[in-house]
Structure formats: C-alpha cells, structure tokens
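What follows is a single chain, given as structure tokens, in the form predicted on its own.
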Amino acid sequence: MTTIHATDALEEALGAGSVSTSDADRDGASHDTWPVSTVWQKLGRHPHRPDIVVRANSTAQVQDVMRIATASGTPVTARGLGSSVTGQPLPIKGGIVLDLSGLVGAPILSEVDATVTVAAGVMGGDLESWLNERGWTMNHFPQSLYRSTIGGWIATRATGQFSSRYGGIENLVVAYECVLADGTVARLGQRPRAAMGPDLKQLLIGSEGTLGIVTEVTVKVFRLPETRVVDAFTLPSVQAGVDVMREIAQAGLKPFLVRFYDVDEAAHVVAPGTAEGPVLFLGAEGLDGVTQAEFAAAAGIARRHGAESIGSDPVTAWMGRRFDFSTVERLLAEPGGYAETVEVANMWSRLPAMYEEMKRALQPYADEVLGHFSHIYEQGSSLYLILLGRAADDEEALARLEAIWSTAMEIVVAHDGEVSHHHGGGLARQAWVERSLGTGFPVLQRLKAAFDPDGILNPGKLGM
C-alpha cells in the first residue's frame, strides 16, 4: 500500500475532514517547542515533515489508523498538543502524524476512589479546573499544565512542581487505556497494588509513542488542602541547600514545594535587593496540625545550615506565575534569540560536582547560566539549567543550543548521571539513549520488538 493508497483509507475510516495533506498542516505537525525546533521554524525548515496529518476523536479511530499504518508499512507519530522541548512528537521518518487532541469527554470522578478517568485529549490545565470546582486536585503541576494533555504525561513520564510530596505521573496514574500497533486495545493498570507479575502499566509510561498510543487514563485526585505554609530562606551557599534538601528527604518529611535556586536564578525569583546569594523555596501543606509540624522541622533542619527568612512573598509571588513561559518565548522570537532548559539528575553524592561543571562548560555558550534544584528523593535531585543568550544571528543561535546539548550531555554521562529527569528524550537526546541506558538499552530493544515488530510507532526515538 503506497502513502496514496493508506490516504484514502484513512479518509475512508475516518472521513475526508479528518485526514489532511495540506503544506500548512504538515509545516504544523513538523514543530514542537523545543528551542532547536523552534530556530528551524525561524528560518523556513521543516526537516521533520509528516507526510499525512490525522486527527482521531475516539479510541475506535485510532485503531483504525493503527491497522492502516500497520498494512501499509506508514510510520506514525502520536501528537498531543505539541507542548513536548525535545522533539518528541517530530515525525523523523514522515508518515503519519496523529493528533490526539481530539480525544476528548466528560470526565469521570469517583470520590470514593479519589480517582479521575478521562481522554487522553484532555488538556491539563482544562482537568485540573474541573477537579477544583468540585474541591479536588490531581497535585500533578508540570510547567506546561495548560499547553499539555492527559496522554502526552503518560508518553513523557511527566512530573510536576509539587512532585517532592505527589511524586511523578508514574506515581499517579491508576489504569491507562492504550492502542497497540496492530490496533489491539489493552487496560493496563493494578487494583490498587497487585502481586500478579510485574506492573505493566509501566511499560508504556515515558515510552514517548514507540510501544503504544494511551487513550484514555485514570489517575489519582486529592481533596485541596486544608491548610497551606510556605516560605523562602536564603543559604550560605549551594553545598548547603544541596544538604538541606539532602536531610528534608531523607528524614521522610514530605512538603510539597522544595526548589533550591543558585544566584544567578535566585536573581531572577526574588525581588532585587531582598537577597544576596542562593535561595530555597520551602512550603507544606495538608491537615493543619501535620502541615504546621512538617514545615517546623522542614525550616529547622534549613536554619541548622544558616538559612535565614526573607518571608512568604516571593514564594507567592512564583506561585501566581509558576505557568508562564514569556521570558523564553519573547527571547526566541528575537532575532539571535535563544533559550534552553536542560534538566537532569544525579544522586545527592555527584551531584554538587556535576552541576559546578555544568554551569563552569556551558558559560561560553549563554549570556546566562541559571540552577536549580527541585523534584528530591531520598537518593537525589533533580538540577534544571536555564540558558539565555542572544547571538548575531538564528544561524548562530542554532549552533550554539547544539553545542549546549552536547556539552551537557557528556558532563552529565561522565558524571553517571540521569540524562532526562522529566522531559524526556525525543530528539535532543538521541545520541545519547544507549550510553545512558547501558545494559538495559537491550531490554528496551527487545520491547520494541515485541511490542512494535515492523517499527512503525515513533521510529528514531528513544534510539531505536
């Protein structure tokens, strides 16, 4: 079957209005929001260009679209609502484009459960007001909560600004609905914890589209929080709010809100004059007598390491514009414009090392290097950099944010570091998914074998 022949069985299956070949919807399908995509996108390219865009409302369609592309041999790369920074939705070998963003509906909540089902579709932001109508929340707050979808967190292994308390998408999901590459529908998930073989929902969770389309999902939901404390601290210096945030997490406290922002980010969240040197944002929250005690001991093991107070107002401050993406946004659109976040993870012993050689290689490379620290475990951290600069020209730009990739990435391999914490692979990452998977590279190969034996499901993703 040639790419005409699946063109009109798609417009068969699904109908004409649903199946487009148009330039200006393949140029569409042919960007995400990563910076390097963004620069293409600048300068007229579109290197990544599907060679059909279809949208599917309905599990049904999508398994019609699944068998097409499978008789066909037509690779097919799964959309949400584009909001992926590392290439994850670009369709590297054309095919097909399938835009999920109309697999949407009510959703479903069981207050008895405190769970939540609803389409893959659904836009983050538009769930999470739905839920708080009604005095619940799903406690999952990536960054990009209004420009993403149920679905695309799944793909992604998604986490959340409230992740040190809530945990990640992986933590939150119950069950997910997915389509297979040859259009079979499973339910994967565990009622609530089950000892009948591995966990299989987590097969497909951060799997970015390569074994599975997710359909439909079923995640947790807390009721609002009875009670809310924050507050900011400036520190010595980074070893000592590593060392704070080190002992919160290891002494089994749980608040909500932890990041650690080096100066020169610090100089970015704080109002100019309140603080000198890094800062830590500190909150908790819950029934009121827990909350207050959680962040008593949170704060003290802080002021052990010379934390001092500079009070709740810049923690509300971010709060209220913890979702905007302007600075980046209007700083690409300049001409030699550029930005990038590169976030990664190490183990609370590495990690001080890691993000100095970090933020010492990639200097020659932004006019800014910001740090953070953010999302804790009791073994670890993750760290966000943000890079700004302005270059002569987008030609310049784009050299410089491959340069920033790759510096990154070998510090963070050389430091036996996590090369994604939770934006995941796509294409920023390529050339470096097998040294970082190591031995497990393998069982991941054979996964996609089993789980997609002709590779049509997102090829050149994830190294495969």
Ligand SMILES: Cc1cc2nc3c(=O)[nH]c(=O)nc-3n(C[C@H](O)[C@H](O)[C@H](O)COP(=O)(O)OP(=O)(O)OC[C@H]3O[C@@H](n4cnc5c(N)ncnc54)[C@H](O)[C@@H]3O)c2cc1C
The other form holds:
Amino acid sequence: MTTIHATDALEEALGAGSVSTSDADRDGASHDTWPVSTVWQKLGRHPHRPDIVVRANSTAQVQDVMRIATASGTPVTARGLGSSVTGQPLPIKGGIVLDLSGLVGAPILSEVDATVTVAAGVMGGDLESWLNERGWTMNHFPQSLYRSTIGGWIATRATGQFSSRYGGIENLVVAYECVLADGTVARLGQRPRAAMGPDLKQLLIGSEGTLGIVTEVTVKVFRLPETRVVDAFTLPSVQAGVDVMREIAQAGLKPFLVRFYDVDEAAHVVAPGTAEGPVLFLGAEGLDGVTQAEFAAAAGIARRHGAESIGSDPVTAWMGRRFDFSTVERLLAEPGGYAETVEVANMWSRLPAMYEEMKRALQPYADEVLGHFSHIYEQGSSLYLILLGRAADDEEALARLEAIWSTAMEIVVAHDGEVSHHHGGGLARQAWVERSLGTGFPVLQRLKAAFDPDGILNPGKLGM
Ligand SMILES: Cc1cc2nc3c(=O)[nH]c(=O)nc-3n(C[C@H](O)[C@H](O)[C@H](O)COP(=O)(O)OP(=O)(O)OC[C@H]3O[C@@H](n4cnc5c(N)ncnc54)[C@H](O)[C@@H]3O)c2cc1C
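Could you switch over to the form predicted together with this ligand, since the one displayed so far is the form predicted on its own?
So here's everything in the complex, that chain up top.
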C-alpha cells in the first residue's frame, strides 16, 4: 500500500474530517516544544514532517489506524499535545502523526479505590480541576500540567513537582489500555500488586510511542490535603543543601516540596536582597499533626546544616507561578535568543561533582547557567539546569544548543549518571541512549522487535 492508498484507507475508516494532508497541519505536527525545534521553526525549517496527520477519537479508531499502518508499512508517531522538550513526537521517517488529543470523555472516579480512569488524550489540567471540584487531586504536577496529556505522561515517564512525596507517573499509574502495532488492544495493570510474572504495565511507561499507543489510563487519586506547611531557607553551600536533601530522604521523611536552587537560580527565584546563598524550599502536607511533625523534622535537618529561614513568601509566590514557562518562551521568541533545560540524575555520591563539572563546562555556551535539585530519592536526586543566552542570530543559537546537549550528555555519561531524569530521550538524547543503557540496550532492542516487528512505531527514537 502506498501513502496515497493509506490515506484513502484512513479516510474510509475514520472519515475524511479526521485525516489531513494539508501543509499547515503537516507543518504543525513537525514541531514540539524542544527549543531546537522552535529555532528550526524560526528559521522556516521543518526537517521532520509527516505525510498524513490523523486525529483519532476512540480506541477503535486507533486500532483502525494501526491496522492500516501495519498493512501499508507506514510509520506512526503518536502525539499528545506536543509539549515534549526533546523532539519525541517528531516523525523523522514521515508517515502518520497520530493526534490523540481528541481521545477525551468523562472521567470515572472511584472514591473507594481512590482511582480515576480517563481517556489518554485528556489534558492534565482539565482532569486536575475536575478532581479538585470533588475534593480529590492526582498529586502529579509536571510544569506542563496545562499543556500535556495523560497518555503523554505514560509515554514519557513524566514526573511532577511534588514527586518527592508522591512519586512519578510510574508510581501513580494503576493500569492502562494500549493498542499494539497490529491493532491488538491490551490492558496492563495490577490490583493493587501482583506476584505472578513481571509488572507488564511498566513496559510502555517511558516508551515514547515506540511500543504501543496508550488509549485509556487509571491513576491513583488522593484527598486534598488537610494542612500544608511551607518555608524557605538559605544554605551556606550547594554541598550543604545536597546533604540536607539526602538526610531528609534517607530519614524516611516525605515532604511534598523539596526544591534546592543554586545561587545563580536563587537570584531569579527570590526577591532581590532576600538571600545571598543557595535557597531551599521545603513543604509538608497531609493530616495536621503528621504534617507539623514531618515539617519540623525536615527543617531540623536543614538547620543542622546551617539553614536559616527567609520566610514562606518565596514559596507562596512560586506556588502561584509554578506552571509558567514564559521566561524561556520570551527568550526563544527573540532573534538569536535561546534557552534550554537539561534534567539529569545521579546517586548522592556522584551528584555534587557532576553538578560542578556541568556548571563549569556549560558556561561558555550560555549567558546564564542556572541549577536546581527538585526530585529526591533515598539514593540520589535529579539535577535540572536552565541555560539562557542571546546569540548573534538563530543559526548561532542552534549551534550553541547543539553544543549544550553534547557537552552535558558527555559529562553525565562520564559521571555514570542518568542522561534524563524526566524529559526522556527524543532526538535530543538519541546519540547517548545506547551508551547510557549499556548492557541493558540489547534488552530494549528485543522488546522493540517483539512489540513492533515492522519498526513502524515512532522509528528513530530511544536509540533505535
Ligand atoms: C513548560 C514545560 C514544562 C515541562 N515540565 C515537565 C515536568 O515537570 N515533568 C515532566 O515529566 N515533563 C515535563 N515537560 C515535558 C512534557 O510536558 C512531558 O513529557 C509530557 O508528558 C508530554 O505529554 P504530551 O501529551 O504533550 O506528549 P507529546 O509531547 O505530544 O509526546 C511525547 C512523546 O509521547 C508519545 N505519546 C504521546 N501520547 C502518547 C500516547 N497516548 N500513547 C503512546 N505514545 C504517546 C509521543 O509519540 C512522543 O514520543 C515539560 C514540558 C514543557 C513544555
């Protein structure tokens, strides 16, 4: 079957209104929110354009698309709301971009089981508002809450601002339905745990659309917290802050908010004159008595490392603007302006040295290199760098962005860290997947061959 025949078959199965080959739709589906892609767009380049854009509104329609794609050997790249910041939904081999943002419908809340089941195309912020009206929350707050889908979260192994207490999407998901490459529907999940066989639901989490299409998701929900206590502190050094976070995690404390900014980022986050050194945001929530005790214990650890309170205002202000991305967007809109975010992770023992080297090595490629640590675990933490710069023109901006990626990734590999903590591989990290996974990479290749023998699902991603 040729592309023309695939288009005809898709129109017949889904209706002509769901299938587009217009230049505008194809151009729109050839970009995401990756700054490199934004600069390509500014330069009028669309290097990864689909041939067909298809909008599916039901699991049955996704099945139709997959059957037609398999029969015709047409690549299919799933797309939620395109909030990827690494080029994940860019169809590097053309074919079909499958827009899933029409997979919506009324969520089903189970107050007894504390779960909600929802179609994969629902935008996160819509579901969170719906839950809040009923006294519940997902406790999953990626900064892109209002520009990403539930299915996208599964596909990218997303995590949120309160993950130090509630975990990433891999901890929050209970089950999901997916459509495999040949159109077969599978439901993967556990009730609430199972010992027979591997946990199959982990297979598609973080698979970036390369193993199947997620169509419906059941996630945990939580009662809105009774109490919340927050405060901000200055710390004498980055090492002191890292030690505080490690001790909090290893003491078994679960503050919902742990964000530690280095001195460069702190200057953007707190009002001028408020703090001279790095700044730690700390917050506990839940039942009142437990929350007070947990916050006191965490703050006690911080004080033992020299923390001094600067009051809760900086945290309250951040809570009000925590989904705002306008600094990056404004800079990217300027001629020659560029901005990038690189999130990685490492064990506590290797984190400070990796942080120091990344900060030092990336300075030549940006006017500012800001850093914070915001997702903590007993064994280590994420590190998030924000790079802001102005180049002579967009071509030079592109060259700097490429240098930022290769410099950052090489340092992380050298420090035996994780090349991505939550934004995933996409095109940004494609060259580092194999080295990063090491002897695990052939396992991923076998998984891909088993799930997608014809290689039609988002080809050219996750190192394959
Ligand atoms: C301002 C901003 C802040 C962000 N903050 C965070 C953050 O705090 N935490 C975080 O984890 N991420 C963050 N991101 C990244 C991004 O929002 C997440 O990766 C998000 O999960 C992507 O969802 P999406 O629906 O937009 O997916 P898309 O960007 O459309 O697609 C992403 C990938 O998932 C695949 N995919 C999408 N939907 C499906 C599906 N239903 N089935 C199978 N594959 C699918 C696509 O093929 C692609 O490979 C941020 C992005 C922006 C722009």
